[in-house]
Amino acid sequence: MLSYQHIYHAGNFADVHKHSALCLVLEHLTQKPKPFAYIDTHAGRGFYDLQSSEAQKTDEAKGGIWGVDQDTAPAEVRRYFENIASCNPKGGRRFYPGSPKVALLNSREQDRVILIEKHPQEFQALSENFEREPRAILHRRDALEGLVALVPPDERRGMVLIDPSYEIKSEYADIANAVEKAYHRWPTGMYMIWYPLLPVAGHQRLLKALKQSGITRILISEIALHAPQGLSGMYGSGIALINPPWQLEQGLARLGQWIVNSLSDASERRARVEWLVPEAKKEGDRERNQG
């Protein structure tokens, strides 16, 4: 299905959760001099005008990046806001960096940013936004086919962001299968999988499949702004991280709590970080965290 365009949802609360967490992971990767590869399986157009007619049609930024309180933000969100400021030299938060832009802003000359997008209009916009960026390598191809085909990267160090629309119910299982295949090809890579919290709870199928895959060291971060309402509507955002940086859970916990406190006064709001599959006990497993 090729109907989804993220411009209608750019800057929403899930973007705040996902992109601020992405900044934390990339910050960890840049702490070592060795180059890394970043692979984005659902890149979209990578850069968004939140005052465009499409974005204003849903106005989801009001409950996201336009609604969060920067004054109460923890230190973990500093780079995220720096990224937004760099995209808005005149001030404000009109222009919003999608994950491709976040990756470029938080990587170095020696690092590669590999962007995959299948939607023809989105790929055209992606090309226009990043055609002058020498570190950006663009692929118009199927996301999950590209994921398996492109790992391991030559750098042997890096991460993958998997951020689909979940318009098709089978995507939860398809993603788990593709990640399992990619992991067997590149077990030292970091994998960051975003998923929505919806009343139908499709994400539980994804988490169950990941838990049964045999992959170890899977950390999850979830935020919920309120309790599920009715049979539809996204009420929260989740991230599953395979091979997360050491001690990332503390930063994610502070980040998640800040988001829900900024955007919701519902008694059911919550933020949680926990291990879906704990760290293996074998000697040397920590060294697999390649950071």
Ligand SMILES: C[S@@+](CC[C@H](N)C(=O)[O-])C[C@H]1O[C@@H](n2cnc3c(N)ncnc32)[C@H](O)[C@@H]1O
Second form
Amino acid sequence: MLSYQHIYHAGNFADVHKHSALCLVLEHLTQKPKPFAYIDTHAGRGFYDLQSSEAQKTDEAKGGIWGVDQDTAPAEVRRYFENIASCNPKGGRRFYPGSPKVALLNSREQDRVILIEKHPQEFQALSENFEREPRAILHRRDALEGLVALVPPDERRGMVLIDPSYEIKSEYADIANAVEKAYHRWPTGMYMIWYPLLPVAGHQRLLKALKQSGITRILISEIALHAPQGLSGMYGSGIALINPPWQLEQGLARLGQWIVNSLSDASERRARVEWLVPEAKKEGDRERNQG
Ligand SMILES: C[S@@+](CC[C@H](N)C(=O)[O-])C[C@H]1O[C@@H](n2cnc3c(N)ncnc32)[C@H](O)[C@@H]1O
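Switching conditions: you have the form predicted alone, so give me the form predicted together with the ligand.
Next comes the full complex, this chain leading.
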């Protein structure tokens, strides 16, 4: 049975990394009038009160959205802060948009936002949060089964966010396997896969499998607030992006550096952006990849 609930972690440094990068990708997708589909395989409840008793139990927002300084933020984070402001009309940063809300705020009438969630309580909360939102299409089903079944979307344009809770050890390999299947059905889709940096380094299994899959154009963005300590505890956040928008790496690099500089003074803090599998060399490949 699933036990993870994102309310205990909402607004932490990994959310700042993931959601600000998500805003950048969505910003790119809205530059053309053609409709797109956004598929969120692990949606969670979509909207969070950071002053709820659950969120306060861990207080992770203090080392995340409550700790970052907007005044020093690069232009790449502007949209993300606009999203936070629109969720807090009275000011402050009490209410925090999860990925479904970020997708709804950064898409248009012609776009579809497909949200998959399996946890009964989370699905109920997700339904209540978006019951008045006609563009949100909700599925209570398994993430990876849903991913393979739902691609390619009719729009043939768009992205998938894969943001698991990694409660099960085999998830790293299962995700790579499902992404490979989905990619074969929809090779021009963008896929954004979030993973934690933990001392046990399970994410290496995911990255190795992606690298061996034959998929090209996989960009990695990682931030680490400090060096790994002990046997557990998330010290960093990573994103693997398949078919990223053209020249996204510069924006991701500025965004990552700003997050680590804002939230850590450890000498081992770092932000890196690099290609896990580089750009395809053939002429015309870039055009085929979303354009
Ligand atoms: C990290 S949270 C998602 C947070 C969300 N993407 C966001 O950014 O706001 C992971 C979610 O995946 C859900 N989940 C875990 N295993 C799942 C599965 N096999 N199928 C669908 N949802 C699952 C959990 O219930 C949890 O809500």
